[in-house]
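One chain comes next, on its own, written as structure tokens: the form predicted in complex with the partner chain.
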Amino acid sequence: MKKILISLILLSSTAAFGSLEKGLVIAKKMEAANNGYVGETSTMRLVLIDSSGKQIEREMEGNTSELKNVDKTIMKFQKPADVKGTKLLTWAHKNKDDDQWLYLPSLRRVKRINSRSRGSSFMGSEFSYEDLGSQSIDKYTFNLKGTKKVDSMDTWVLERVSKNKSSYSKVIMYVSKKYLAAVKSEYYNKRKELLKVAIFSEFKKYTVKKKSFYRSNKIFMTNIQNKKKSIFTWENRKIGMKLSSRKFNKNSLK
């Protein structure tokens, strides 16, 4: 009796590992699939929904350049008039906690946003500052739990779980086997309830120096629990653009 639960024990510690393994092997695909895009720049819209259905509508100008270890990320709002002039700058580090910064022209002040505690609301959407830092891969782990359809698209369900502090306690994403990108992700709050749920939807091709690449141009985010809803949407996508790197100094926010 006593060597068939060691057996037990050993065979699924066994499958665990082995899942965590074939977890890692899928985001290293994902990884893999995503580097070398150089750099890119887009127009990006929020809409923000409320549990009423009442609609803000933001618009934002978005650039970004990949840098060995680093993406760096400089957001301005656009529209509309009352957040005009707000700037976000992401540097998502690879080896490391991400470092960001807001500017807030009423204030006319640089804040830097505490890597510890970005679990709170990107501009009042249902997306966090975590959700708009560094997704690399070091930074998780990654356990494969099986494959599954979702709309017709084949996917890997990876778990994936954040190494160092994070405001979820784990998100369950679905992975394209074609996009090698999700396609849905499920974030889990430290309670472990179903906080939100992301659709990625709208992808695609974008090519530079004859490397494909999939990119989804829109989420629809929809928080669980309070009802609200975020989407965000791309236009004018340009990958392959190689930006001044004065652009992502934090002196160039105010």
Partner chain sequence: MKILSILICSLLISNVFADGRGEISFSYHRYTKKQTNQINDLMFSSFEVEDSGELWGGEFKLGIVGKANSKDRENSYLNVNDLYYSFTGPFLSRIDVGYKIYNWSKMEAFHPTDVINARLLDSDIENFDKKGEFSIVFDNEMEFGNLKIYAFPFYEESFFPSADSRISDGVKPSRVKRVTKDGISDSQTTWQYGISLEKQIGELDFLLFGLKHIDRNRPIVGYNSFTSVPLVGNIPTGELAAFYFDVLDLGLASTYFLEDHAFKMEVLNSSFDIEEGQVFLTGSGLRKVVDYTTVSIGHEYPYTWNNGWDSTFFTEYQTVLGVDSETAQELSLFQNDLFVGHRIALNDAFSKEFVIGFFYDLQRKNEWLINIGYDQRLNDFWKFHVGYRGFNHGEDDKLGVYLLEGDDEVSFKLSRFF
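Can I get the form predicted alone as well, since the one above is the form predicted in complex with the partner chain?
So it's only the chain below, everything else dropped.
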């Protein structure tokens, strides 16, 4: 009986290890597909929808630069007047915790987003600061849970768990085999309850130095618990842009 139990435990452990290995292989494919974009510029829109359906729309200018071990992004709010001039600077590191700073023009000060604030709402939206940070595969484990059709697309189902402090217990990602990018993500809170669901759509193909990149130009985030929604969209998106490092200097936020 003991031998049977030991064999079952070993088989279970081997299967789990195998799914982690396969999950990491897929995650590496996703990362490789995204490497080499150089930088990008865009106009971004953020729509906030409360539980009654009332909407607030905000417009931003977005710039991102790809460096060796960090991607740097700055988003500057242009409209409406009450948030104009607000900026979020993110240094999304591949191998260590991200650095994020928020400039609030009304207070004329720069606020650092610390680890305790990473799960907080970004500008009243259902996106958190953590959602806007690094998605480097070195910071997570990836467990392949199977395959599934999502809106007629073939996807791998990956369970992503952070190796470091996170506001999520896990994220279930549905990764398109065509785009090598998530088309749907389910976020679970620390109580392991489904918190929110993101749908990624309006994929477009961009080319940089003969390499093709697929980018989602719309993310629809629904908070399952408070019934609020937020929509990020990208317009006038240009990939392969070489941008000045001065744009991403924290001292220039003011």
